[in-house]
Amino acid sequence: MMAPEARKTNYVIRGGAEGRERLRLLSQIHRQSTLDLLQRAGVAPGMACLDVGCGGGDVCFELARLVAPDGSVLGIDIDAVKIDIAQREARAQRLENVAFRVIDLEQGELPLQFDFVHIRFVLSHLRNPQKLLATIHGALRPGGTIVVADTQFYGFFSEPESRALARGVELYVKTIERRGANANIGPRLPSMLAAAGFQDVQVGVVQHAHIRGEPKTILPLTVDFSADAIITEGLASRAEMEALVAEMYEFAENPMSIIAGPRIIQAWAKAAS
């Protein structure tokens, strides 16, 4: 179930090829709400777009189609394995206007200028998310648009209530906090954009709930893939995590139970003209 103990990094969820498959499921769950958000925020043909923390490239592929034929998309991530997978999948989908690079924005700057920047489920894993927003502001052309989506993890719920799910979320949130980040950063996004100099800030909220099928496993899967980091932080033993994750999956298999993931706060704004 769980990999050998993870190297202590700021990102607590298992990456690589396994992590890409978790992100694929996550993208399936959020696909329609993300497309609605991109269109509401003004993605249009011809734009030069950046997807920060692109993972396996799912949002990049959607953007590439929306800005075609003359627009372009650059996806960046710190996980070289996921970037390699994204490049292969882009070729398989015959998307010629999307490219991928391994970049850690916490360590450097972007040399290019963009019309549109998308950041999903990234700021909640950073020690200094405000610094990243300042970097992005500098990489946007005047009047360019930024779209950010992130979690309020304590907004999750289940029916009936599940002790295992509540405990799994608590451990995940505490582990993120131990790494200096904030899994409940979502409600802060509008004020953070304003503090970074963005204008015309707007906000929305979405939440996905499931009663059957693979999407119902995304919360247990996220805790499962964070188990090594939870153990590394001393918050639970391996035996405790194995029992907890098994109980979470069992709850998800109950055809009468409901699992709703964290609230997702969406915010979008403009760089100064």
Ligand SMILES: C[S@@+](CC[C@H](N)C(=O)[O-])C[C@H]1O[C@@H](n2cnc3c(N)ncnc32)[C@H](O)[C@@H]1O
Contents of the next structure:
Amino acid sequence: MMAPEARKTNYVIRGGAEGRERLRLLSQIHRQSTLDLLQRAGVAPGMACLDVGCGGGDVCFELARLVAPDGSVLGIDIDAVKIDIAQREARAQRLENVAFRVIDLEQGELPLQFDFVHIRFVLSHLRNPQKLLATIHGALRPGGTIVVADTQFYGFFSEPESRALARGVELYVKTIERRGANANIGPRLPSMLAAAGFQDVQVGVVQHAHIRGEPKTILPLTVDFSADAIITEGLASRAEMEALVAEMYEFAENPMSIIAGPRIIQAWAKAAS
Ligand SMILES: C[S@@+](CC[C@H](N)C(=O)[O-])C[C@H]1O[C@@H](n2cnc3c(N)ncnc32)[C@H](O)[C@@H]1O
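Let's see the other form, the form predicted in complex with the ligand, since the form predicted on its own is already up.
Okay, now the whole complex, with that chain kicking things off.
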């Protein structure tokens, strides 16, 4: 097993170009609930926004349209391949008010002076998410807004029950735990925001269920793309993972089965003014 300090990142899901395509599907699933959340939290034209752990930049593109023409967006992520793809996609979409930068949240400094910070599905992968929230508090202008969304995997279910899906989720959650992070961090977000000094903390919950189409494969895909980390952590063999992942995809192909992803806890708050 690789020593944690020898690993460049704690992140368990395959990154790079393939990882970007998984995030495209994830963003498609969460697009409407994220737009609703951003509006509820008060995103407005003219704001300077930061998307922390932006992946392929999908939320940055939405924010760039919402804050245009005078507002701007910076997306930061540790994955240089995804950042490069995001830069190219921003140009293709003719979005001139969005920029991207490679930053390791566990090492680097955050840029400063934002009105609005968004961070989705990232804190669950970090060893010290509380420290990052305190740093984000310092990166916001007084009275600025933070919006956080993250998972609670205990909320996942399928109909009918699938042994393979339940096992896949269990392995994913355990692997993240082995790396010192928490895939069930969602319900803790409001108290973590308060502990980081944020005020007027608010909370919401969404959960997406699928019966057909590509979105139904997101959970099998996530476990599939986490297989290397699961194996590295000694939780399953390559042969076990191949059989498990094949069974998960097969379950998704059944036109009458339902797969509901994790509960997503959303929290938003203001930096002290
Ligand atoms: C599940 S993805 C979510 C991406 C994006 N926020 C979204 O919702 O579409 C988590 C992202 O966090 C990034 N990440 C993980 N650890 C990181 C770190 N230490 N520093 C910066 N980014 C990190 C990964 O590269 C990945 O793009």
